[in-house]
Amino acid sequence: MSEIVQIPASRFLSDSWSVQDQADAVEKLEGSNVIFIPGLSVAMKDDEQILFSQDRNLTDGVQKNITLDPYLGKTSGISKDSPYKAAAESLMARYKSETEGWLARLLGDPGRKYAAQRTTFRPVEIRNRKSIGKVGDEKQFRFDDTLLHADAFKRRPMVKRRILRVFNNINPFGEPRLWKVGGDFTDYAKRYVGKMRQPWPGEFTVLNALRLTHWKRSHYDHIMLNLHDMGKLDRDFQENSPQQQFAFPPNAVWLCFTDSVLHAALAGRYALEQTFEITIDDMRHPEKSPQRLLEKLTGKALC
């Protein structure tokens, strides 16, 4: 079971956060778990105020979050003539480079080594969402965040690099964001690799020819978009599996690495999320890697 690891954030931005502190977390971070820093937060100026509004038209209808993402070089999820789309990217690219701080400061050296993704910023409540935009039924499961998962990304093979994302609820009217943590990567790997297709010959050439990923594909993406999908899918993981509920209070920080956490939101709106990416060959245990879990319990290399 993946654990909370809290950490206040008086401490973490006090002159006694060591490097022995910073080994520490490298350790609780690279061992699944997840790093709670509670108030800690990105300060919102005058001018963002406006994000709190609470209008349904704050995002475009058909995507979940606004997303800054600076492989297509634009933000989505939010029309080009909307009121909030200069605050929401003037919010976001500042979120970016907090955390990247944040990361520094947290695990020291090994902090430097993450490269920043996508930021997102999260104003629609979870709760009782179950559809988006224009993404028929049969493939809403894909995107119900209340249902127990690992991260994988569809169209953005990691191809050897870990998923770590970076949370902060900023909800000004006092409400959490309530999440589920699930238990062992493993087990939960172990109870689908021996039921999925295996890849069709060429597959990932013609998925990358046709534009569906932005580069080619390894079987290691191809097992773990599989696992996402059986897991949600599977009622009985869902009820029954290790799994513990916690609320994140507004102001609070919390990151792991989500292709080997397992975990669900429930509940919350008015979050950020920053996405980064780390090759396994620059963690300390890059044998805790999804990927090298994966390797070991299917006995072939993947990437």
Ligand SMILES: O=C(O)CCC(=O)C(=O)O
Second form
Amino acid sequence: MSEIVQIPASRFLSDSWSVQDQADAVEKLEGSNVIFIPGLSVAMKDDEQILFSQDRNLTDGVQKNITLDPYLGKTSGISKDSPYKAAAESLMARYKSETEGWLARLLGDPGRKYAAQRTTFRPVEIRNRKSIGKVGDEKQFRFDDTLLHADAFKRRPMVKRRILRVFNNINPFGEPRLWKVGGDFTDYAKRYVGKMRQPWPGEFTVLNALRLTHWKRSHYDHIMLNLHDMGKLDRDFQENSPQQQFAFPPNAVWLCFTDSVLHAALAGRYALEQTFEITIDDMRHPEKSPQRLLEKLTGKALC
Ligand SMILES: O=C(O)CCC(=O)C(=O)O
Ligand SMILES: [Fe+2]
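So the form predicted alone is up there; where is the form predicted in complex with the ligand?
Every component of the complex follows; first up is the chain already shown.
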């Protein structure tokens, strides 16, 4: 089961934070644990306080998050003429550079192996939020993050890269962000790999030609997407697999590899999240990546 490893901000920020501490943090993260740093938070500017106005029009009502995406080169989830757009963008831009500094300090990353990708601001209450706009009912479960899952994205194949997400609860009303953290990735994969369909010949090329993926999907991504959906639809897994709840208080940061840590977000609003990617060859233990664990399980090269 994934552990929540606590490092108080006072220790993380002190002069005694050492190379050994950094090496330990890498071990914990690559071992599919969550690092939790209470007391660490991005500073908010006065003109960003309007983001806590509880106005239902803060997001576009279609997407659950406001996203700044360097690949797509735009902000989504908020309307172009929203009075909140400038504040949300300046906060997200600052959060991104703040998390780059935190990550370098936490892990020691002289080679800059971790590449910052999307930034999200998550103002909307998660509790009871089963649906987002647009998609049909039969697909709603995919977007329901109150169900345990490991991250996998339809349009954004990971191939040899991994997803590390850094969260910050900036809730000004004292409300925690309530998570569930689950069990071992290989046990999760074993439940479903034998039952999922094989990819069709040429499937990944066709999906990419139709622009249903941003670049070509790998067999690894195919398996991850199927695990994601099969796990979310499996009531027994959701209710009875190993799991623990944890409430991340305001003014706290936590991070984990969300492609191998089983997680669900049950309640909370006003969080920031920064996604980083790292190539599995740049990990200290590539054998602990979901790519390699799945290759071991299936006996095939997958990416
Ligand atoms: O919003 C959250 O707290 C976590 C949601 C989630 O599943 C994710 O960001 O991967
Ligand atoms: Fe997730």
